[in-house]
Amino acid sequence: MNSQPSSLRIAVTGAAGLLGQALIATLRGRGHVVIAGVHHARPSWPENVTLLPLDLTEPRSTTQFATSAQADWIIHAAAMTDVDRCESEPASAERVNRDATRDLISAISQTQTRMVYLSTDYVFDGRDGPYSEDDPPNPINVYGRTKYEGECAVREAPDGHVIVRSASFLGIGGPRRPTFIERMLQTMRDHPPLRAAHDQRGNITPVDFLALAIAELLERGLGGVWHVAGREIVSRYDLAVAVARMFDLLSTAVARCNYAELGRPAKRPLNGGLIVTKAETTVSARCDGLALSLRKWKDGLADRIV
């Protein structure tokens, strides 16, 4: 298979999600044929995007999607990402994050289709971050474990597949599916103070930047493991303060705390983060930096929240 064709046939799981939508827009803008895996069709899908049914909880549906797509690449962006829900529903997390990945890999094992698997910084324990691609994973919650088990399924397949680890997406969610940073803002404005952990640190990643980097990786046929995220590593508290200042909220809108005080069901990697040097020196996609990315995010909210 030509590693740098002018146009590729690319299937995307999780097409209705924040990253999925960014991927579809980016890939279409670069002239690729896009197949979207969807659980429920909706009238607002872009033209020239082929829709295929996909239910990751059903092995037959997952296999049929991979077979029918006949894609050069499958970008597997779908996942059960609610960390606390994964902790309370481990069987569901295993089915979606681990088993569906195995099903997809099995379905394409005898074809020329290659996979980009979206993973997470939560595969690390957060004791001594930030982490490079060569550091050994050691997940401390169900979400991280099931995503790492998905990684293992990809690693056990023949060479040529890609694992992209990223962290904390920055983008504009749908009215019924706000992103974590939009929920932070809503709490600060409507029900202050927002309690934000000063001891939980990680990268913040604009989804448009991530989609562009993924597109370049697959266009160039680059395999292996890649960390793609915003370079800056910040605490949840510092992020919340930056957002509060951006929206001219009072300092009392944010309350500093330890992560343990939040009483969440799942542990989080605290001293975490991803080292992104490998990607920065290889692909041309660049993150604008957290401050500029936040300003762009704020501008994007103008018609909905602000």
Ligand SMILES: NC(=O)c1ccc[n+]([C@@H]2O[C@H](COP(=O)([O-])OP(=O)(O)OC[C@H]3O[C@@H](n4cnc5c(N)ncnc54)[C@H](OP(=O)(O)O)[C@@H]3O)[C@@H](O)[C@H]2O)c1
Second form
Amino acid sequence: MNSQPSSLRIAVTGAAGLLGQALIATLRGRGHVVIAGVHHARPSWPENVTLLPLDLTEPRSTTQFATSAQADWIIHAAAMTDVDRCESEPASAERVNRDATRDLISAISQTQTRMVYLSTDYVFDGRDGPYSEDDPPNPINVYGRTKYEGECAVREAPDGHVIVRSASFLGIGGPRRPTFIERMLQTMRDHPPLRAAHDQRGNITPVDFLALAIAELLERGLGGVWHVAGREIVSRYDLAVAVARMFDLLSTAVARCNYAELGRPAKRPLNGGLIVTKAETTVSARCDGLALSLRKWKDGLADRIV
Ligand SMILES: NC(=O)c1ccc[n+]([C@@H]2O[C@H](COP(=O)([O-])OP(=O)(O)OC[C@H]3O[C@@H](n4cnc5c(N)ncnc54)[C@H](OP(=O)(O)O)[C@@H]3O)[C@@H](O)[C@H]2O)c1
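Could you output the structure for the form predicted in complex with the named molecule, given that the previous block was the form predicted alone?
What follows is the entire complex, opening with the chain shown before.
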């Protein structure tokens, strides 16, 4: 039987991001008091969501946010998430992903506030995945390194914090901030073929499921490292083919290639992926299989267009 968790005060960094927006909706739906850390983007939220300005490049702003939120939990979802941009602007990635996490941890160190830090499958090198929570990270690009350095700041703090590693979010960003899968679809429709790597493999994670699992972890006070993602591990090529079929596109909409042929600035963990058994056996939030997740995402897109 589900017991109703008591209301918590929860601050969310990156509240306007893809996961941040799902978190705000989920946490409000579960009766929590939500404080949204906002940077440039300001979506229209209901009036009872408190907005607090936050610029992670400014230590003073970061500290001010952490102290004035007076939260039971800070879910630290803000990050520089563009993997190729991190590679070309390493100093910015270090500032936002690593140093600001240190600033937040230091600001809450003398308080009762605990942190949920969002991390990534890119902390692993992708030589012999999938990986469990106990496998040693070995990042191969600036994004993965700086996110892992953020993890280290959280691990060095006293117990009670949570690190959630996830992978490739499935969600709706819309025309202004299309998600990776929306960009895939756009290319297949407007500029085919989409070149998709058969040797880049990982999990796909519906962002609403991730928000629900995070809510449950913090309501139950479960600390430590958690891998939370869709169970199946697929190649980018197989994912692209599945999306093309779902939208009745011609098979020529996708071209199979190696990751190296894409000429991207940053390396990716290729044979990667997260083992999610620990979360699956502990958390009651359930992730649909990939086919159903994609169908729900497609339905969500259609609703958005209407
Ligand atoms: N997306 C994925 O597939 C994926 C996979 C695994 C893990 N993750 C992790 O999950 C978390 C959420 O990812 P996401 O895809 O939801 O992110 P996102 O949509 O790219 O949003 C990032 C958020 O961070 C904010 N932000 C960036 N720089 C900031 C700064 N200097 N000060 C304050 N806020 C700043 C952005 O605000 P503005 O837009 O207003 O600047 C935005 O709200 C991240 O920690 C990411 O590393 C993501």
